[in-house]
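The chain below stands alone and is given as C-alpha cells, in the form predicted alone.
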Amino acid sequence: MNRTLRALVATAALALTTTACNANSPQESSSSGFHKGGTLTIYSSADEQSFDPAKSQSLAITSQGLVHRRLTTWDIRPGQEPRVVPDLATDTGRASDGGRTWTYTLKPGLKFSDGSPITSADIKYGLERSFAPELSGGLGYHKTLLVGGDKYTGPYDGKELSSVETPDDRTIVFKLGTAYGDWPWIASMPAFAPVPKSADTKPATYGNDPVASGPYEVKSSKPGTAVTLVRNPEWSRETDEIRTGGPDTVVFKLSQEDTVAAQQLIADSGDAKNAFGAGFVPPAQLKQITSNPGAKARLALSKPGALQYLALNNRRPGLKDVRVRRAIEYAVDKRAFQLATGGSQGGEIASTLITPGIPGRQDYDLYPADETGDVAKAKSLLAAAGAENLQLTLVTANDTGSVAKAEAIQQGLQRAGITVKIEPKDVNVYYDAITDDKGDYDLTVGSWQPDFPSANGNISPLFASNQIGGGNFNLSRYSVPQVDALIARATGEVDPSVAQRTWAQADRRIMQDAPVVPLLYARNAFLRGSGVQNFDVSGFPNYPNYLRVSISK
C-alpha cells in the first residue's frame, strides 16, 4: 500500500450532492458538474482483481467499494478531514460494555444484486469467511478483537463465530476481548461486507462473480486482461450517501505497465481520455508530464503520507543482530532513494514510522546522518557485529520503478561493504513471496498507508507479533513481547489522547530495536484522462476516491 502526495495539482474535484438518485438514470447531471453515464477504465498493473471481501486490502473508497458496501465507510472529500460514516448500518456503531460490546441496525430495505435482502446474518457470514484460511489475504484487524478470533477457522466446518450475534435480520452484535475505540473503522473494512451463504458455494472462486451490494456487479472477468463491472440494478442511492454510481460501466485493464499506462494518459486519445491509472505514476515520467501543461493539469499529487521503508528480516541469520541492522539504518543513502523515486516530489526523508498528517504523531531520529547515510558509522557496526562481507537477497516487484529503488539501497549499501542480490518477481508472486509463511528473502522495500486514519494503523499491521506471514504485513518478521504489550495497551485504550501518546511510545521502542529504515514519506501521483471529471487525491487516504468519478459528457 501506498501514500504520498505532494504539490496539489487540482483536479476536477467538484463538490458533490448526495441527492438521491436512482442508480439506472443513464444521463443524469447536477447543479455540482456530476455526469452520469458512460464508461470508466482504470488501468492497472494486476493480472487479475478478485472482488472477494475475505480476501481483500482494498481501501473503503478504491475498487472493492464500488462492488460490495460495509457496516460502514469513509467520507473522503477535498478539503475535509477523513470521517467514518454509516454505511449499510443506520449509525457508525453504538458502544457498551466500556468499548467491548458494539451494535449495528442495518438500514430497511437494503437489497443484494440478485434481489434478495440483506440480512445481519449475511454480514456475519461474510465476516466468518474471512477466517478461513483458504481465504487468507485480507484485512485482520478483528480476528485478533472478536472474541474466539483467535482460535475460529471459518464457517467451512459447519461452526459460527459465537462473539458475532444476529439477534434479528437488522442486528448485529460484536463482543470484543478488549475496548476498542477505533472499531467503527474496523466496521468499515472489506470483511464487513455482506455475503449470501447460499451464493458461497465455490469460496475459492467467489470473487470472480460475487453477489453486489454496491452500485456495480462484475459482468465479466478475465484474468490477464480485464474485469468489466455493470450497474447494480438493485442499488438505490436513496440509501448510499457516499458512492455516486457515476459511469455506466467500470472496466479493470488488467496487466498494464505503469509506464505504458501513463504515455497512454499522456497521450489522452481513444479509451484513455475517460481513463485514470491505478498505479502511482513512475518518477521518470513526472518530469514529462509537469513539461506538458495538459498532462500537468491532469495530474493529481498527494502530501507527504504513506511511509517507504526498507524492511529488515529479523528472522535472516544475516540479519539477527541489532548492530547488523543499527548498521543499514546508517548505511542506506536515503537521497539516493528519494532520487529514485521521484526526487522531492516523489516524497519527504523519513525517520520515524508513523505518517504525516496521523494525531500523536512525534518526530525525532534515533540515527542522525546525512541524507546519504554514514558510512564510516555503518562500517565500524558492522565489524563490532563481527558481519564482515555481509550477502543479502532483495526481493522487490519486477516492475521498472521498484527495480530502480531496490538498486538505490543496493548502491548505498554496498558502500559499507554489503553485497545485495536483487530478485525481481511479477507483482503477484511478489506480494505473496513478503507476507507468505517462509519469509524467504533479507531485504524487501514496503510502503505502508494505515488502513485507517489512527497510529493503530501503522504500527499495529507492521509490527505486531500476530501480523506475521499468513498474508500480513509484517514484512521485517519483527517479534518483541514488550512492543506487543504497548500495542494490546494502546489498542484497548478509548481516550484518544492517552493512546495517541502510548503509541508514539511504541514508535520509538520500535525503533530502538531498526527492524525497518524509515526512507520517505511519499507523495503519491496520479495521472486520469481529460474526461474522468471527480478525481482528486485528498490528504488522507492519498488514493483517488473511486467512489465519485465520474465521466464528462
Second form
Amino acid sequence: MNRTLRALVATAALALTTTACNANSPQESSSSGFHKGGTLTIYSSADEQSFDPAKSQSLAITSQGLVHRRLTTWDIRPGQEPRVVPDLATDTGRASDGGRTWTYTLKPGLKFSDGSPITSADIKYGLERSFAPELSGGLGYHKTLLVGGDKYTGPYDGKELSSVETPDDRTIVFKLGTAYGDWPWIASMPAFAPVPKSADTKPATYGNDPVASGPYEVKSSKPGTAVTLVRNPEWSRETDEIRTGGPDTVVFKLSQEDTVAAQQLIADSGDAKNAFGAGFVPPAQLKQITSNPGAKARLALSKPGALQYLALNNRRPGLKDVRVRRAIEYAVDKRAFQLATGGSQGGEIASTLITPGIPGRQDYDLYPADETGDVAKAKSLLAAAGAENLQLTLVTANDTGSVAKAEAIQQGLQRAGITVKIEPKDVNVYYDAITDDKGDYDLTVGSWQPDFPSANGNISPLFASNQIGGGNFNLSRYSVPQVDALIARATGEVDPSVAQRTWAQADRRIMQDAPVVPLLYARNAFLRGSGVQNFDVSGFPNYPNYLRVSISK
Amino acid sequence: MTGASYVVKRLVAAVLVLLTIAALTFLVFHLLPNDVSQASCGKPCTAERREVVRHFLGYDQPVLVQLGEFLRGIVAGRSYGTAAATVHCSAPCFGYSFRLNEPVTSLIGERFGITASIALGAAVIWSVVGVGTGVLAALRRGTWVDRVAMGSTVVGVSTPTYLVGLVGIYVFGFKLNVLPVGTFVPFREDPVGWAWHLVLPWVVLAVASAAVYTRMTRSQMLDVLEENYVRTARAKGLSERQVVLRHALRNALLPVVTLFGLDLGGLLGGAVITEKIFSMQGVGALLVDSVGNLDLPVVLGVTLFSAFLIVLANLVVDLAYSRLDPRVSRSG
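Output the structure of the form predicted in complex with the partner chain; the preceding block shows the form predicted alone.
So here's everything in the complex, that chain up top.
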C-alpha cells in the first residue's frame, strides 16, 4: 500500500468512524418502539415561546407541532426525502379548477384538549385570525394566495374570509387567486391549526394557554423563564402518523445563553442529560466538543442545507453586464469563504440554488472552477466587458462572523482586480438595507432556508420579480420576464414530479444569468444530552425533529 | 432656601429629566434606519400588510403624537387593538409589548425581582469587601498587605465583567461543578436555593466594583487620617479602633456612600451583561432582547424605569448629603 493510498484509507476510516459516532445515525427505536415517559428539556435562547399558531414562523417539525396539528404536516425521517402528509385531514388536499381550488376532509373523531370536536370551522377561524394585525408576525404565504386575502384584516370586526368555505363540519375548501401546486405544503404551516372561536376570548394572550390538538398542552408559560408542556389526554396516536408523543413533559428553558447551554450539554449532568439545545452549537465550542469523545457522540451535525450565496445587485450599473457577473462567479474564492464559516463543519461548497435534500433538486455547475476560483477566466471576462477597476460595495451585518465572510469575498475578488468596500451595519439596519425598495448596495451575502421542502420555497422568494424590495428577499434584484413565467408555470403545476422538473429548469436558467454566486450549503450543529433518543437532523430542514424525540428509560 | 423647597425643586428637575429621556428615546428609536413594522409583519410580507401593521402599532403617526399618546397612557391608561382583540393597559401604562403580550409595567415588575436580587447581593459583597480592604490597605500603607490589595484592584478594574463571568461559569459551574449556573430560584420559593444560585453572579458583578471601592476608600482614608481632627482625637487618648471607626472612617465614607447610591441605582435598572451571561431574565436582559427585536414600548419603558432609579438614587444621595452637610441645600 503506498503512502497516498494509506492516507486515503485512513481518511475513509476516520470518516466512517465519525459518521458512526454522529448522533445523526438514526437511533430509531428498538422493537418495542419509542420509549414513553420522562421529561425532555429544550434550551432556547429566545425569551418567549408563544403557542399562538397565527403568530408563529415555526417549522412543522419543531415546537408548535407538539401542541398544534394542522391540516397537513411534514414527514421527516432519517435517510428519506421530506414528504407532505395528512395531519388533521384525510389526505394532502384535492385540487380542482386547475389548481385554484383545494378541498380537505377532516379525519373523524378528532378532539381538542378540552374534549370538544375539531371542526372545519375551527380551522377556518384559526386561519382568519392570522390576518389580524394584532396577531401578525407568522408565516403568511396563504395571505396573498387566498382570494381577498390582501384586503382581509381578521375576524375581530365580525368579517369572514369568503374564500375559505366550510360546507360541513368535516370539509374545508380554499379558493386561490392563481393555481398553486404547493398548497399542500402551505396547509402544513402553523396558521392552519384549528382554534375554537369560543376559546379566543383574549387573542393577545391565546398563545400562553391555547386549546391543543397535538400530543401536548401548555401547563405553564412564563416569558423569559420557561414554558412547560404536559400530555394532552385527548390526543390519539391512532389518528397521528407523525408525532410519537414520547416524553411525558416537555420544558422549554428560555433565555439561555447559547455558550452556557452548550457547556451544560457537554457536561451532561442534571437536567442537561435529558435536554437538547434548540440553537446551533457556537463555533468555538464545536472544537471543544470534537476533542471530547463523550460529547462528540452526542453532536448532531446536519448534512449540507441552507444556501449561503453572494447576491449581485443586478440593478447597479457595475453589475448590469452578465459578463461581469459571470466573472464574479469565477473570481470568488469559495474555499476561503468556507474557512470563514468554520471549514467543512460550516458547510459544503455550492454551485446551484435549490437546497440539498429537497425533492427534484439537480446538481450541476455552470461555472466549473477550482474551489478557490478561476482568476484568469474572471479577468478575461471582465476585460471582454470592459469592466476594469471595478469598485463595489458589500453590505453586511457587523458581527464578527459576517464580517469575516465578507472579507473572504473581498480578498477573492481582489485577485481579479475588483475592489470591494465592506460596509458593516447593525443587524436590524442591515436587514432593512438589503430588503428595502432602494437597494443601495452592490453585493451582500445572503442565507436562505426554504420555509417548506419544495424548490418553490427556494426559487420564488429569491428570484421572482415581485419579491424585490418591500421587505422581500430577492436580494440580487433579479427581474427577467422569462424566469417569472417559468416560476409561474412551476408554481401552478399540481403534479409534483412535473413541478420539480420545472423548478430544476428554473434553477439552471437563473444561473445562466449569474444573479448570485452560490457559495455554501451550510451545516447546522446541535448537541443533545445522553438521555435523548431519536434526535435526528440528517436531512431537510436540518433542524431536530421535535415530534419524534424521546427520553431513554 | 428651605429644606422643603429644595426637595420640590429637585423633584421638578427629576420629572423634567425623565420627560427629556422619554422624548430622546422616542426620537432615537424613530431615527434608526430600520422599519419597526417589518419585524412584526411576518413572512412573506406585502407593502399593504406592512401598512396595516404599522397603523395598528401606531407607528404611522407623527413622533410627537406618539410621544403624547405615550405620556397620556402613563396618566390615564390606554387601549390597543379593536373589538374582541382589544388589550387594555391600565394607568400607569408604559406601553404594551405585542411580542411578549404583556403591559410593559408588568414585564418590568416580573423581572425586577431578579435584577434586584442580583444587584443587592452584589452590592453587599462589593461594599463590604471594597471598604474593608480599602481601610486595611490605608492602615497598612506601604506594607505587603497594601501592595497585594492595590495589585488586585488593578486586575479587578481592568477585567471585563463578561470575561470574569464566563471564566467563573467554566471553573465553578462546569470544571469543579460546585455552583449552579443558568437558573434563577425566586426567594419566596426557596431562600437557600435563591442565594445558592446567585453566588456566582454576585461575585462576578462585585469583582470590578469592589476594586473601585477599595481604591476609593483607601485614598479617602489616607486623606482623612492626615486631618487635624484625627490627630486631635489621637492626642485625646482615644483608642486606635475608636479613632479609625468613629472619626476617620465615618468621614472617609461620605463620597463612597454617594458613589454607592448611584451605582446601586444604575444596577437596579439592569445588570445587563451579568444577566445575559447567567441566563437570568432581569430588567437588563429584557432591554437587550427588546432592542434586538425592535420592541419600542419595552425599550422605552425599561429606559425610563432605569432612568427613574438613577434619578431617584441621585435625589436620595443629594437629600442625605444636604442633611449631613447643610451647606448643600443652602447653596443649591
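Source: prediction; values computed, not measured. Residue numbers count along the first chain shown, from 1.
- Comparing the chain between these two forms, the hinge between the two rigid parts falls at S302, out of W74, S302, Q49, R231.
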